[in-house]
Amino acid sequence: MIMIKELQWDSAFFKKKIGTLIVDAIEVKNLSSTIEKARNAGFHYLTFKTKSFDMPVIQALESAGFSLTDIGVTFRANSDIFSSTASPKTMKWRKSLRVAGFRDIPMLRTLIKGLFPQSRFYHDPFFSKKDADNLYQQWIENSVKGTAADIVFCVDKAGFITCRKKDKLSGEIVLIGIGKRTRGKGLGTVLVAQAMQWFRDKGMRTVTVRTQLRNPDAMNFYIKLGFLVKEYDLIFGNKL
């Protein structure tokens, strides 16, 4: 069965009807007819996410006009991987670290612009660079307001991390951004350590974080901190 679910927030934000494929079993003829129905229903863009290198599925998607827009890698670690991050290198960051509030939104919207050039929104031709910039700026604002994350920690004009509860025992680092001038100075480690402390305090035992396969610096960063690869995913897109 193949279904299309409209992504309400995405459609409203981009002002174009956007949907995602929900697929149980896929056949080329069924997929083609579904795409045509979507086009007739006014959809401008469809996306599909899978955690499997199922070649018949991939070939069917490509035959229907889909192209690969992102390969994601999800890492997982126990929330107690850090015992302490106290060091001369990190001390100044720890002193400046705080929970972000509404007054920090303008600063964070400025800081986040262009920080995630490896994400699919900057590589999918359906989205312009301006679209991607606007998306991330709204994302961080919604995170501070509590609709896209449960808490945001930040250091003024330097970096931030957003945390979200998944269930009683697990959490997720949704976004972590470091300003270009402050990279390689220990801030990322301090932010992750603070997030892990928050997850522990909330009773969550495991934490996940997703990045792109095309971003080896981020992957090496998480591995260095003690995260291990949990899974991968493939995202396809189709401009109708």
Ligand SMILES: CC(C)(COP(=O)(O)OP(=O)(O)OC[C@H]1O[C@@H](n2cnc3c(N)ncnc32)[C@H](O)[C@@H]1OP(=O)(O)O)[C@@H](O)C(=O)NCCC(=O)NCCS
Second form
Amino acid sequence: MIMIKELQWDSAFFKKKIGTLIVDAIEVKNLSSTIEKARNAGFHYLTFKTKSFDMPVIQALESAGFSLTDIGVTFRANSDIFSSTASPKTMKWRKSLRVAGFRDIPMLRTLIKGLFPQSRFYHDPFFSKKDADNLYQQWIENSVKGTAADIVFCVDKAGFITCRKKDKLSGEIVLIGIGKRTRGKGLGTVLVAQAMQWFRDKGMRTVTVRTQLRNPDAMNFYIKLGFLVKEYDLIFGNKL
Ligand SMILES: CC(C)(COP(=O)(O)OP(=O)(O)OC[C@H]1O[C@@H](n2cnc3c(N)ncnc32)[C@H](O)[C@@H]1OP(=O)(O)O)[C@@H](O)C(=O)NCCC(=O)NCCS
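Given the form predicted alone, corresponding form predicted together with this ligand:
Once more the chain from above appears, this time first in line as the rest of the complex follows.
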């Protein structure tokens, strides 16, 4: 069975009707008729996310006009991987770190611009660079307001991390970003340590974080901190 579910938030944000395919198993003949139905229903763009490297499925998607837009890698760690980051190098970050509040929104909207060039939104021609910039700015604002994250920690004009509870025992780092001039100075480590403490305090034992395969710096960062690869995903897009 193949269905299309409208992504309401995405449609409203990009002002174009966007949907995602929900499938049990992809059958080529059904896929092309589903896409025709989507086109007739006014969809401009369809996405499809899969966690398996199933060649018949990938070939069916490609024949129906989908292209690969992103390969995600999800890392997982126990929330107790490290409890202290005390070192002279990180002292100044630990002192200036705070929970982000509404007054930090303008600073965070400025800081986040251009921090995630590896994201699919900057590579898929369906989205303009302005769309992608706006998306991240709205995302960090919604995180502080509590609709896209449960808590945001930040250091003024330097970096931030957003944390979300997934279920009783597990949490997720949704976004982490350090300003270009501040990278490699231990702030990312301090922010992850702070996030891990928050997850532990809330009873969450495991923490996941997703990044892109095209972002080896971030993957090395998570590996250095003790995360291991949990799974990968492939995201396809089709401009109708
Ligand atoms: C990835 C990121 C969060 C790392 O933050 P950071 O403050 O620069 O990292 P730290 O200084 O705490 O580095 C900790 C360790 O991670 C590893 N690491 C960090 N940046 C790295 C890089 N560019 N290449 C390889 N390893 C790196 C190093 O082993 C480093 O330890 P060391 O300094 O003892 O060698 C930061 O570079 C960033 O914000 N990048 C852009 C946004 C992004 O890609 N976010 C993640 C996507 S979800």
